[in-house]
Partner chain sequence: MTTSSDSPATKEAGATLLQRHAASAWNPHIVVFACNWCSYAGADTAGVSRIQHQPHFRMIRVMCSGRIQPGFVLRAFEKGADGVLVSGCHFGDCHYIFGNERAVEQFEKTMNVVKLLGLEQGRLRLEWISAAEGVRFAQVINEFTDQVRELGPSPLAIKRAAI
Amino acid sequence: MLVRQHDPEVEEVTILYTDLRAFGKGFDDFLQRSRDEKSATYVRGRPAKIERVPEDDTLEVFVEDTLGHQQKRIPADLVVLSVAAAPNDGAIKLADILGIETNEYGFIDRRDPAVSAVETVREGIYVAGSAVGPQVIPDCVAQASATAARAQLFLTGHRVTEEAKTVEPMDLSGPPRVGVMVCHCGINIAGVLDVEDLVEHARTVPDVVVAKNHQFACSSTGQDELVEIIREHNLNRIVVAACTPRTHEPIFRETCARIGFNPYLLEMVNIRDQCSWVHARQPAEAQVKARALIRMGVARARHLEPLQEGEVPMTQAALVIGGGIAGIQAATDLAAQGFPITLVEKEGRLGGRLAAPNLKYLYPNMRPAAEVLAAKLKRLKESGARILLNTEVENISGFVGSFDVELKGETEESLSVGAIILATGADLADPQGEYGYEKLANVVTSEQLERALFENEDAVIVDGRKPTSAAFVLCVGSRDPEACTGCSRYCCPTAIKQAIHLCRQGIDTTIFYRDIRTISTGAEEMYRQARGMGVLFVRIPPGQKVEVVGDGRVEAVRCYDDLLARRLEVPADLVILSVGMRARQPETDKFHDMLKTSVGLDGFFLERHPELAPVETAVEGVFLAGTVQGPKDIVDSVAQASAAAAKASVFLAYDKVKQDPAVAVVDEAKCRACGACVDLCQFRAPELVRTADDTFAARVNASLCKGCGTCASWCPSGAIASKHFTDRQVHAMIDAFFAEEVAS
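Can you show the structure of this one chain in the form predicted on its own?
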């Protein structure tokens, strides 16, 4: 997609693959977008050889299209090898030095790959990211935070705290002296925009003292140069034209604050997302737009005001909602650090789907689930966390540092906490008559088969009979354009694990699939083991479904075999539907209404940033753990739970919490107490209060306000102003937008 955006002359891109393992949150939608935009042609097949064509010095790729059932010679000017991730050259040596182990491939080995993503065989040494094997960025970030949580536990009672160094504020008074830094960002910006031209244009804008460019403004060298520019030119306003402020503004604000430059005198202009990315095929128009955005950014910066962060007391206690494996882990990690933790579970026991009779063994090492749960519950009890069973959250109000929670059930009480971790889990899809489910006695879900294995792992009994042949149907309720479009991650490895168990009982087993996605540690090896044992894998075409045949009971499964290019009928007296995950209801809607945490199109809670902040929400002090954020297996749920605990502990470690000053304020003299702002605000920040002269006026709770400006734009009397986004600043931007057009 990027090649086609940055080089329109590229006429065709072909991707050769075996399985499309788009297993992450939003990955399948991304893949579908690629297909819809025709950015690439997807061919299932591995190349046999690549040869140079002497006549025109191009390349020719020899490949068998296993779905099209033909040999192909694909001409190419460039062949890109998508190489596998390999262990670091020094991994084995480092492992020897540290006294830890590596696996057969040379990656760092985990103590228990079925449960922990970060613990090695040696206490006090933890591992994160691709050191243990190939990982995607969100998993790396979650595991990194999880290792921080483990390290915090290990160092409890031994930490040395340092007093924060105070920085003398710079004198930023006087007329505006604006500095502009324009970022190349590699080809992300400079591949479309003329950065030198943008710098020259910035120098012509009123009150700009200096304008420069940098290859990567957010890098350490870029930040150092920013500091030099501020000091050398005695600047009191900064404009950075680069990437989105959503992810990069905190970096620049932190640099400004480090030298005593008020961070709210910084303005960011997003010329990547809003210019080079969206207008890659119209570079001339993108250049005009980028120049206008920089003009507008400078105009706004001239009217920025220095703001000071406020502070509110922090209640150094946390609430964990949900008593599954994620909730247990999060509560344990926080309570073991000495924080008062309350774990609330609506059922009468802890463990969720890990508890009997839901799970027998955990892949890939087939560790008994009961053994894992017992160990986790023992550590939870030792941590000192308070556990409330048969209890539900009735209401939550307040804000980070001071959430007021009302509980009902066996325990009815109110408590105050500083942070909340949502770990309410997910539901499994209900096939609702699909594939003969609930109509044919021997059609079961993967969860029901797991319970049958729990009852008798040596001779599984379904509907009073021991089957002789079994068929798994994958992606039931997942990768479905009419339901859940994404992958549920856990289904493929679970089906393979269960198939191995059935195969050991002498049951002929077939798995019907679209793509095999064995993405967790050890799952690929399980896949190879199953094939070696005789489990048959049948690929069905996208958009097609298998046909379950039988009267009262299943007798066979029919489908079109994509690889054999013909229809098959496979005998089966047991059909297992590998059901995907769904957002749990009504819990998701309930906590969305209470906390105003965002929900994605897939129905799961939305993380603040899919890669940089996978366990945080847009609501400060509210974190996500486990499948409440999206489908995942146990080891990833545990890692994310520890990551959420680590992030929560950052808030809870302080007796005060910082307050963003970019909030709405009310001029009570202008307010006529109509209450429109109270009705409009989804964060419940404004309220009507009695004033000193015994009248009513609106007042905004700065701790609840998100600075969105909705109330300010609707206020009929103009009594509400949004700090950092004042009318004067916005009007200046509008005037600057038209300034060059008028001049021309």
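Every value quoted in this text rests on a predicted model; they were computed, and no experiment measured them. Residue numbers count along the first chain shown, from 1. Superpose the two forms; the largest set of C-alphas matching within 1.5 Å is the rigid core. First, how it differs from the form predicted in complex with its partner chain.
In a rigid-core overlay of the protein, residue 732 has its C-alpha displaced by under 2 Å between the two forms. With the core superposed, residue 104 shows a C-alpha displacement below 2 Å between the two forms. A two-part rigid motion is described between the two forms, in which the smaller part turns by 22 degrees against the larger.
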Contents of the next structure:
Amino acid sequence: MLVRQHDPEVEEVTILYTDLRAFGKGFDDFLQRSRDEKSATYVRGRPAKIERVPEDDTLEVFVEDTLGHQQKRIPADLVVLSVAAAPNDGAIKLADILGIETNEYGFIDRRDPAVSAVETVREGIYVAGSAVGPQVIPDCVAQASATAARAQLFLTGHRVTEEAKTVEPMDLSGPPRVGVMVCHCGINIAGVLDVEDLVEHARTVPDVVVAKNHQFACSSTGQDELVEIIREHNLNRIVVAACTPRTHEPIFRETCARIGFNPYLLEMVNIRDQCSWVHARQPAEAQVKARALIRMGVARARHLEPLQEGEVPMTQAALVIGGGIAGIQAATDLAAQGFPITLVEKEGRLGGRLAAPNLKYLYPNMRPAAEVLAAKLKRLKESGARILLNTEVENISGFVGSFDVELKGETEESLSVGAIILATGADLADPQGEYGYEKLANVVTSEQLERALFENEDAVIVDGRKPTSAAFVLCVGSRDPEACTGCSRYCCPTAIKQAIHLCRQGIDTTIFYRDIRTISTGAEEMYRQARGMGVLFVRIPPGQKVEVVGDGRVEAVRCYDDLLARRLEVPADLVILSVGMRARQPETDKFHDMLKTSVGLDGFFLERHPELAPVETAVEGVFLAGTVQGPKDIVDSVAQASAAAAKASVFLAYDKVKQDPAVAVVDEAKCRACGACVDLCQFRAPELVRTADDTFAARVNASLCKGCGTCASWCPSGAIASKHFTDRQVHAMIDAFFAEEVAS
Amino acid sequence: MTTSSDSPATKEAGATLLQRHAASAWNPHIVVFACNWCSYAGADTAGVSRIQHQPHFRMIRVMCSGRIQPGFVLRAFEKGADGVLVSGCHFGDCHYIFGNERAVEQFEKTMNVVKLLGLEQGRLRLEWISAAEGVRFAQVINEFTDQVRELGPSPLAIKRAAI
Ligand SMILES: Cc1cc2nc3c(=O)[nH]c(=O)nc-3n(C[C@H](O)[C@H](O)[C@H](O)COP(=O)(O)OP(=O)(O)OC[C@H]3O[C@@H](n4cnc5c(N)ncnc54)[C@H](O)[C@@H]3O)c2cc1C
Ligand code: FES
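Return the form predicted in complex with its partner chain of this protein as a structure block, the form predicted on its own having already been given.
What follows is the entire complex, opening with the chain shown before.
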């Protein structure tokens, strides 16, 4: 897609593949979009050879398209090899020095691949990211935060409280002196926009005294340069034209604060996410837009006012909702650090899906689930977390630092907490009668088979009989572009795990799949083992479904096998539907309503940023752990839970939480005390008070105001200013947009 | 509002805009107001997923759609906008609970003034877009841009061009 965007002259992009393993959250949507937009042609097959065409010095790739059963010669000017991730050269040596172990490939071994998210074989040494094997960024980031949670356990009592920062505030008074920094963001911006031109343009905007460019403004050298130009040019406003303020404003604000430059005199202009990335095919128009956005940013900056951050008290306690493996881990990590933690579970037992009689053995090493759960519960007990079973959350109000929670169940109580971790898990898809489910007695879901294995692991009985042949159907209720459901990640390895069990009982087993996505540690090996044992893997062609044959009971499964290029009928007296995960209801709707945490198109809670903030939500103080955020398996749920705990502890460690000073302020001289704002505000921030000259006026309590600015728009006398989003600032932006454009 | 639309200068400048419109060399100027938590985030989502859309709009971010007062929209038209899009969170999603419900009331007031000014209703639109709806954001922008392009230069913009 990027090649196409950057060079529209590229006629054709072909991707050769074996399995399309788009397993991450939103990855399948992405794959679908690349197909819809015809960005690339996908050919299933491995190249046999690549030859140079002497006439025009291009290349030709020879491949057998295993779907169409054609020999293909694909002309190419460029061949890109997507090479496998391999361990670092120094990995084995490092492992030796640290006294930890590596696996057969040279990646660092985790203590137990089924549950240890970050533990190496040695206590006190933790591992994150691709050192343990190929990983996607969101998982690496979650693991990295999880290692922090582990390390914190050893640091209890030595925690740094408030760093006494006494930076002398800079004198920023006087007429605006604006500095502009335009970021290249590598080729992300500079690949589409002419950065030099933007810098030149910025120099022509009123009050701009300096404009510069930087390769990566958010890097440490970029930040240093920012500081330099502020000092050198005596700036009192700064405009950074780069990416979105939603992720990067905090970084630049911190730099400003470090040198005593009031952070509210910084303005960010979004020329990446909302310009170069989305208008790559119209670079000339994108340039015009970026120029206008910079003008608008400078115009707003000229009217920005310095603001002082307030503080509100932080209740140094947290609530964990849901007592599955994720909730257990999050509660343990936080309670072990000494924070008062309440873990609420709506059922009468802890463990979620791991609780008996759900899972018997866990992939990839077939460790008994009961053993894993018992170990986790032991730690939880030792941590001192308070556990409330058969309890549900009735209501939550308030904000980071002081959420008021009402619980209902065995005890009815109100609770005040500073942070909340959501770990309510996921539901499984309902096959809704497809593949004979609920019509044919021997069609079951993977969950039902797991229970049957739990009850009788040596001789599984379904519908009163011992099956002789079994067929798995993968991706039931997953990977449906209509419903925006992606890959559920756990189903491929789970089906293989279950197939191995059935195979061992002498049952002929076939797995019908679309792509095999054995992405977790040890899963690929399990896949190989299953094939070695004689489990048959049959690929379902894109857009087709298997057909279940039988009357009252399944007798066979039919499907077109595109590798053999013929219809296939496999006898089966047991069919297992490997069902995908779905957002849990009514929990998702309920907590979405109470907390205003966004929900993604797939129905799961949306993280603040897939890579930068995978366990945070956009609502400060609310974190996600486990499958509540999207389908995943145990080890990833545990990693995320520890990451959520680490992130929550950042808030809980302080007795105060910073308050955004961008609030509403009333000009008492203009206020006619009509009370409209008092009626309007959901947070009870404004109230009518008696003024010095014995009249009435509204006054906004800054510690209650959330800064939405609705009252400022509503005030009939124009007496309320919404700080940082004042009328003047917004008007200046509008004017700047049209300043030199309309005429053209 | 003083009508100078009959003066020769206005006619000429306005005619240029209209000619360009007729020759399809004209692109509308659109102001989009968005709330930080949903629609602005939705635009970022479109960015992260590289969902291409038309570039003739400029975004102004506020914290909540409840902040978008009639004066903002009217100023945009007055300065020459051909279309204004007001956007925020879906009902029930507003970060400040009911800010978007106030936004609807403000929007209706604004629409009445827009009609009084003699502008087509199609130049002003209200849309709810969630943080996840990158595709929808792009669709809304494309649809609205096409709609405004169809309407042609705003009568106020034509007048302004003459001044
Ligand atoms: C058939 C099957 C086999 C699997 N096999 C494996 C395997 O071998 N290896 C592997 O790694 N993974 C496996 N998985 C995946 C694994 O089970 C999950 O990844 C993991 O258990 C998710 O943990 P969780 O804590 O996120 O959710 P859950 O285990 O679902 O826990 C959520 C908890 O929250 C509680 N809760 C829900 N709503 C509320 C509320 N409103 N208030 C309070 N409490 C609430 C629930 O009762 C539950 O206890 C399998 C899954 C299935 C379905
Ligand atoms: S925060 Fe989006 S409409 Fe209020």
